[in-house]
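Have a look below at one chain only, the form predicted alone, in structure tokens format.
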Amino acid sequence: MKKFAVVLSGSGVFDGAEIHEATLSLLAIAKAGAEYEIFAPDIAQHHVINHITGEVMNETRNVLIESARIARGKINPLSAFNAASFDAILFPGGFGVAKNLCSMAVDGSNCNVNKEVEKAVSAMYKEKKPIGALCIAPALIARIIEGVKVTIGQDESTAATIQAMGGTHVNTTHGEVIEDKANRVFTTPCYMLDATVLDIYNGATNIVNAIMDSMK
């Protein structure tokens, strides 16, 4: 059995993982036929963000410890993470991704990628093992691969970031995968479009069956 590293970002969309891209790509783990652990950075968190109002909160929060939330408790501090013991690593979105786990939210194409994300990532990549991220996520993969090919869909500014970091995007639409062949890299746009729930299921099935395919 096919056994995916998840690495969340905290929980929630504005300042964490994006739920339903996290929870719906543990779904299509699952019914791909394959097993998945759940892993977060023991750090904390940028900020907290108030999902109603947008506002920033007078509080602070550790991405582990919101991370778990998603998790039902079952995580593990990426720190922990040993690339042996994976066949894939996958990042769900979220602008956790661009505050936690590298700081392009501020920094935009010279961020600091979080070390044991970048770690992580390198490690996989090293044992050519395949490298998947939804949303926002394959921006925090091109800052780490040099010259990798990904999607985010279509936000121009998002687009220009990644070109600025050496990579190379591809415009997509709703559910559409685009692989790196050569880097071992699957991304997906999912709510970087104006998506439905059911695009964001689609988006997760399609990038978990594309890793799965290239597996056999």
Given for the second form:
Number of protein chains: 2
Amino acid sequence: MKKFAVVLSGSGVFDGAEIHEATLSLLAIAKAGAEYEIFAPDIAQHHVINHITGEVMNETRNVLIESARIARGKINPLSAFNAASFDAILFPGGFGVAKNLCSMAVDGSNCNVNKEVEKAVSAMYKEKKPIGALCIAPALIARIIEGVKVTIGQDESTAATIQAMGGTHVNTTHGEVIEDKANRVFTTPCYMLDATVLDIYNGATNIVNAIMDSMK
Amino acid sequence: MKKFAVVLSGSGVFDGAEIHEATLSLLAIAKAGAEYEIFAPDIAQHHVINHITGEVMNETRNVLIESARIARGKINPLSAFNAASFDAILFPGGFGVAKNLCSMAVDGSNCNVNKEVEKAVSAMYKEKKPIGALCIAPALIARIIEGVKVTIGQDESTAATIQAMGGTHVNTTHGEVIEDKANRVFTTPCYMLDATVLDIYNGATNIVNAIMDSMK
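Could I see the form predicted in complex with another copy of the chain next, after the form predicted alone?
Let us now look at the entire complex, which starts with that chain.
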């Protein structure tokens, strides 16, 4: 049975992992007959956002502890990730990717990447194992793997950031998956487009199935 | 197009709405060709649980604001709910139902129900519109509507609580839906059983489809 590592960045689209993308990624993996383990870095969130008003809340939360809400407590610190134990790695989106897993939301194309995230992606890349990313997460992968071909949908500003990091951006619409065969990187836009939960279901299903097909 | 009201109780299985059940309920509604609006009461959570350790955290969170994480900000206070605008109402599970929407986790069969929750359920019941509940939420419905027939799976203690409240409990397994035709109440066990995300997908799909069929 193929095994995915799913890396979360909190719980909630504006300061963490996008909840529908995360949940529907887990569902897609299970539907494909594969299994998963969930990881997140044990670090403070960049900030906490009130998801109604969009304003910063005066509190602190931990990325691993909040990600555990999506994982129902079954989660490991990303420091424990071992590439040898997994067949693929998958990053759901959400602003947490650009705020907690790297500093892209603040620093753009010159952003820093969390060391554990960089290590996990680089280890999978070195072993030529598939790397999947939804929504904004493809930009994170483009910062780690030089010259990768990805999609984040059609957002011109984010596409420009990807190009500035040396990546190639391909415009896509709902549910489409871009496969960079040479680098074994799979990406799909999800909520980087104006999407519904049904679009996310299709996107998560398509990217997981594309990854599974590539391992046949 | 049929319209569901989905009532959340926070964001996270141990102190709020169960995230997979909530997300997969939204997906099931969309797949069935219906639409939804999301509601939650604007009240403090009973408490905040660290979802890794299970321990109470020394902080306060608001049920509406946390539920907005699952709703991506598109949520209304339950005080604004108007039964005339909806064809059905659906309650995903999670401990938030028994801690925030009523006091069952503390008070058992003698629990108090949040007044807005009671009003919303009673209004739909009076209009003979379908009421759906997943996981532990059927026990909440049994507290509001006397003599209802529901399932929460096979948990003997919760089944006894439901009987003590005057309800009838029917044992079920993964994905099964109990329909109380006289009362138009639909229930399914989800994570009240030792379930996978795939089981929740099936349970949420089956309960939404059963509700849709009943409205044909």
